[in-house]
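Consider the single chain below, provided in structure tokens and representing the form predicted alone.
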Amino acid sequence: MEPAKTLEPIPGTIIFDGAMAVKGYALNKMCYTFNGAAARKEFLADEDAYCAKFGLTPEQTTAIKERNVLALLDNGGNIYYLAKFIGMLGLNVQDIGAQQTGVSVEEFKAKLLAAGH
């Protein structure tokens, strides 16, 4: 059996590895709770208190308050758990794609259409 090769990172890609899982544990745990209506209601009533309840870092709390998905990913957020959060806010994948590419949602949609998607 050959040893695993070290892969070159893809520029601009945040790799969710063990270190990121540890970094984002509290954030992802909080986002998992949004499966329940009571948790969503509690969060929306007092976002700061809800973030503090799970021990989010100041950077994670700021990213939550600013709805900055890229910053959440950079702070250990796992996209599957963050989907609970962004879905609660009424955002969709195209909104996230626009954030990731630094363009408006309309510009992002136009890029997708131009690429044939």
The other form holds:
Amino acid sequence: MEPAKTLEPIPGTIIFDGAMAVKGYALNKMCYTFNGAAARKEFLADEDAYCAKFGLTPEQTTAIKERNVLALLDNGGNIYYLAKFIGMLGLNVQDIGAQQTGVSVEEFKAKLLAAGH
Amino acid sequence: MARIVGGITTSHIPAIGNAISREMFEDPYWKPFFDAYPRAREWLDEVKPDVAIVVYNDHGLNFFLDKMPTFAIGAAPQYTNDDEGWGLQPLPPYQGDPELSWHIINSLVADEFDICSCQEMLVDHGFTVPMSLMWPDRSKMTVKSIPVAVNTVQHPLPTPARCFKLGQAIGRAVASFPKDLKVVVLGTGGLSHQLDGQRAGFINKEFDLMCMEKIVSDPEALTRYSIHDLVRLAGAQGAELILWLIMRGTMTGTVSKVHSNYHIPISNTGAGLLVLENAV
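Could I have the structure of this protein in the form predicted in complex with the partner chain, to go alongside the form predicted alone above?
And the full complex, kicking off with our chain again.
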């Protein structure tokens, strides 16, 4: 059986497929280490050195530096591994939801509440 | 012979774990969610399962992209959680049932499901949150557990139809186990939510409510969706519906609904709870 044909894009959504998994491998590998407290400490002590250790591209390093979730996703970041990075910074999924959709956190939460009505 | 006494679906959002540890049961935001769970726990007290098969997805704790099994089954004597990146405290280990695990693994491979077996497996919030919701008092918890992890991290994800068939094969495996055990199956995750991209915060109440109904009365209808359909209709992480379909596949054709609840929002998610019994 052939793999699925090219699928109609879903607006505002990146399908994390093989191509993205290849593109983001180093970035996600770095984020995977943040499961451990020692890695988090090492990253926070020298972010650039930690990014270099994992061989991140300049675009990925900049996106990490700027905490830019959309740019991290564009550069192959997977939300489950990025969640380790985000959590380490003390941010939650409403904070990054607001950042990605360009609204305040309060506006983002209000949108979630409205989905229940 | 072992038999499946029922199935439960529940969301497994990390924020629920935080709310449990902070005992926010009466908080206005959390009360409509937590108030639905005592009935599920009463049912568990009535049926007294010996083993819980817990279908969940690893969120980047045990599995990385270097090796990503589509279906992985625990065969360990016990399972522990770990820091998931935000400093979670370790919980007491969950007791496994390696004998039943290996029976299921043998049966599934004979049944043409080539799964990954795991003698060591860290379990994350996808597993621990539902366990905490169902068995909040660990000192009284006697149920053993078998984690079944499904790849929802990296596409291609297994299709809804394939997941339903895996559930049916797990059901056959349990039914052929010679010991007289009562088994409950937990399908975790869902319902609609999307954490990433410009569409973050997407929730589809109408689709969720349809799934809550169809998974009881006509699960085959849900197996006709593709993963891409689920991402479009339920959000990128709403594809976790496949975990519910594995649970539903383990049960007989006709089931009766003991209890259900649906609440928006918990964190970024439409949260669903169902307790199902095989119809006699």
